[in-house]
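Starting off, we have a lone chain in the form predicted on its own, written out as structure tokens.
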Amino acid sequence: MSDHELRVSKIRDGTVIDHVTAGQALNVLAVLGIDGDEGFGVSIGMNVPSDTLGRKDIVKVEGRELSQSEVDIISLLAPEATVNIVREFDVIEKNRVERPERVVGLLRCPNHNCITNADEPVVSTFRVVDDGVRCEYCGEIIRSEIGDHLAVN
């Protein structure tokens, strides 16, 4: 395959999430709530060559733009990701993800004794710290494999 061939076809309108950490594309789809039943055209490239990352994933979703909370959680899964808005096959907006200060309602606390895991009307809230995310209720820190703790699975 030459450098000029596309591995994944272009989309007319929608969102391209590029520079996703290799192996995280399926978690990105989980964050977006996409399981194939929605009718969105979805293209995924996994472990494709990248000049900056070595290997990367890429996710293209036709007819769908992302909410800020979706971008926030993607930033934790793939801190180098870019979110590109596409209209009529042209990228009209390109943004690098930025880590939020807090993530609300998108992650499950791994501490089984945390109040967020009890049958209480409490929404999980995590503060983003240097080495991961910290539950604001019990202090538990998730340092790696954040995708394993998605509340959207």
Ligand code: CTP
The other form holds:
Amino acid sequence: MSDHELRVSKIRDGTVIDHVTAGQALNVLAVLGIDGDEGFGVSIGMNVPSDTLGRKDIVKVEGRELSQSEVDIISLLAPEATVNIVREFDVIEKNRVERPERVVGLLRCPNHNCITNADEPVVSTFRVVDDGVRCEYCGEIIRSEIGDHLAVN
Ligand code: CTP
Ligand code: ZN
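Given the form predicted on its own above, what does the protein look like in the form predicted in complex with the ligand?
Now the complete complex, all chains and molecules, led by this one.
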């Protein structure tokens, strides 16, 4: 890639979440709980050209790695995402995200009558199914716009 095509600077240490489904970058930041007050350097590219995806988003977070549960939920927002760990400017690890079997505590059930929305000590749990994610408590299925149901929002 030539210099004039590089839209977002390389980072020294941290995580690059690449090949994010276009439109999902802000949801990825929400999953990471990043709103800018934490002091991490964060760069975002939105709707940048991609050979494989046509358009993609990209999120670069300096000085931060991701937990498995964060990667799990990102896999539902951005199934093609790659998570690159960068140290001293080199990509030392690159992983494709994988759909998890279950998502615990990261999504809010859209059913207002669900026990997970009552003031009870239960943690929301969704099973990942072919057409979305299904609440293990009430059976409600979230089929699209999973980012609208993040518990962190
Ligand atoms: N990257 C970065 N800072 C670095 C190294 C890499 O921001 N110090 C970014 C690159 O810009 C790219 C991603 O991390 O968006 C992955 O880097 P790399 O594996 O070098 O790029 P590609 O080979 O193009 O990745 P892929 O094959 O996954 O498309
Ligand atoms: Zn429910």
